[in-house]
Amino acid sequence: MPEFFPDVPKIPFEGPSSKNPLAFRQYNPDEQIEGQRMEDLLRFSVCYWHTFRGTGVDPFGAPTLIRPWDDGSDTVENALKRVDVAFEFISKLGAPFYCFHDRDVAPEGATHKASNENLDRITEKLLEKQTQTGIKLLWGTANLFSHPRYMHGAATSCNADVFAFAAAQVKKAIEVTHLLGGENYVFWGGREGYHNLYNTDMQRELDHLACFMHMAHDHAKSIGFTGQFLFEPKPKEPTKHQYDFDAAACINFLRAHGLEEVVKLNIETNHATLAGHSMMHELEYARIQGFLGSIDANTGDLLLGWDTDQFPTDIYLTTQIMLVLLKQGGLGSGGTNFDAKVRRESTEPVDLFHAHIGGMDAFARGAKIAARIRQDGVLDDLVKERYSSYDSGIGAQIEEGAVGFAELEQYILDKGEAAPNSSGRQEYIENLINDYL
């Protein structure tokens, strides 16, 4: 079988000081990180889609990306061709998993069944190549957004014919997954929301998608799939407004329906920042409520109002997403799925090794960033101190539920008046952060 990348090897760890471009400097599979293997704490997966259908097309021009493996048709036989693509790269950057949407991986046919069949012997390759090469699924979804039939949403589609298709096609998607030993399935809701609240009924759009994921969830439990759901938060784009907004919204919304015992989320970067926040404040706000079960690791451009998502390479941003997931404890079943795309203009295929290294290192590095911040516990210090009036007293009696107002209206009353707050620190606290990095 002819090689697509001749001229890179298996990715070597030679650690900081190498100056090979092809090499890890930080990511270390068996190096140890809080009693866990790197390669198992991070759990790395690389994305179909834009690794292996990227091509480089933007709302302002054409594909730049021509791969000299694809001959650019929507066939079976390159798609076919696309899967020994895909795991000889995922195999020589020795990343444990990919994940994809099933028209990533086969064609869509001209009708339900055509794309079924289609689906079936891509599959089939899939789970040969998965074999040979021990490379895992970490997740497979359904696209319910690009086609034409999509364009109200799917789950929320004002069309009932349309919400039958989304179900037809995501019972298929969860089977190929199931098939294929994925250990999630995720939701992502491209379309599932509304430009103009005139013509919307959301109430009735909004229960229509938690059916649909209870229809999920039902049909997962009767072929045995047992892996996790995952709903992946974004606030807009393509829509103007998504249900899946942020993670407070989509915790919500589960709560609401009954599907918290079924779903926790999947977090991506670009989206966090598209809906107003930090990626550390989703993934604290996710990990705190029980909701925090797998991440896109990505980033956006801050001077760009849209999701570009590139690799991610901030340290600082890497070094805050592993404070939080080292606090829980890794991921379970969850990953860190490269959710992102090399620029129209890197247009050689080396480009992609470049990319993945890039961030597989930067995570590295803000996994043992972090852990030493953990070490030394000086955050949980600084916290401790801060919140230390709710240890004894008057606050302790507050978080106990020992009092109400009348109580502490007594107890402001005899006192005269609040004790003086301290110093939040904070240029003091981004200063010690600087001295980890």
Ligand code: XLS
Second form
Amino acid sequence: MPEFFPDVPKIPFEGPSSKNPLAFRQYNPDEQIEGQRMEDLLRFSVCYWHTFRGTGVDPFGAPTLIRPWDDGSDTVENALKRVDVAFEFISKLGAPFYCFHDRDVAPEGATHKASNENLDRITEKLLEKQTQTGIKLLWGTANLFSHPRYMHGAATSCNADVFAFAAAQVKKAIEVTHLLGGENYVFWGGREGYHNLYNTDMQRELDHLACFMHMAHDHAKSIGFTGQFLFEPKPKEPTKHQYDFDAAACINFLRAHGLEEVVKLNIETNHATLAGHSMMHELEYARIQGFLGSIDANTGDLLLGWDTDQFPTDIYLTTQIMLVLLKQGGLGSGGTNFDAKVRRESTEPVDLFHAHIGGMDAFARGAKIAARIRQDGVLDDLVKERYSSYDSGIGAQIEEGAVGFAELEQYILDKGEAAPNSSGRQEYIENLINDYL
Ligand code: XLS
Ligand code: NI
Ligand code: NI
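Rather than the form predicted on its own that you just supplied, could I have the structure of the form predicted together with D-xylose (XLS)?
Up next: the whole complex, starting with the chain shown before.
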């Protein structure tokens, strides 16, 4: 078997003092964080689309990435070879999971039947490689946005035949995910949204999307797939208004359509930023309502307004993420999927390693920092103190539902003025966090 990354060994953990760029300084799979092995807590996943299908092409220029194994064709032979590349890469990296869209791994054929046959051939090889290496499938999904048929959307297309095609495609993608032991199945909206309300029946499109998800769930049940369904928020791109705008919009949609028991969220950093939120906000908003299922780990660029899907290296970001994930005790069947690509100037295969090592180390470091912050209880104490007026007296009565507007009016009439506010200590808290970094 030829090696595709002959100069790269299995990436070892060498600790913070290592100067070896092909070693982990922070990510040590067996190290315990809050009673969990790092590997089990973080559940890293490599994404197939950016890592093995990315070419460096952008709206202004041609492909730049050097991928000696790839002949650039969309053939089954080339796709089979990429599977070898992918599993060598993921094994050497030491990530326990991967993710894919149906069309990342296998070429679309001239008919749905031909596409399914292509996918079956690749699936067979994926299964073989999973068994050989122990690498597992975090989630599968279907690409319902690249083919021209999806120009108006998939489940929300105005064209009923396109809805049917999308259903057929997702049916197959769930079956393949099930066969490969996938632990989740993701729905990212793709082109589920609109550019112009003059020609859009929003009510009908949203009803169709809900109906589509119910059908998907019915099918999953019928074949015994028990993996978690995940909905991935994104506010815009490719459409102007995506229906899955942010965690709040997604949760509202799921509840309104009776899907709250069967779908959680897969939250992506760059999408949070595009929605005008921090990742921490999105995670916490989902967590408190029981919808935090998995994350797409990447980052945007604050100076660029689109989904640049860069690898996360910012320790503040990973610390904030881990503060929320640790509060939840981890992600259950979810994971930390690097939905991230090397930039088009990072042309060599080895750059894929640098990118993933950096991302994994940034998360491991964030996890350790967050665990220390939690262990010292500094934020807990601050928050507890900040809301202490609700622990007794009128505050406790409000929380217990023991008083209404009339009683509260009487309370304020008797008291005259509210108790003075104490300082929010914003800068003090930011300094405190810096102490842990
Ligand atoms: C695109 C999305 C996509 C999903 C999977 O912006 O992040 O990659 O994660 O369809
Ligand atoms: Ni994503
Ligand atoms: Ni994205």
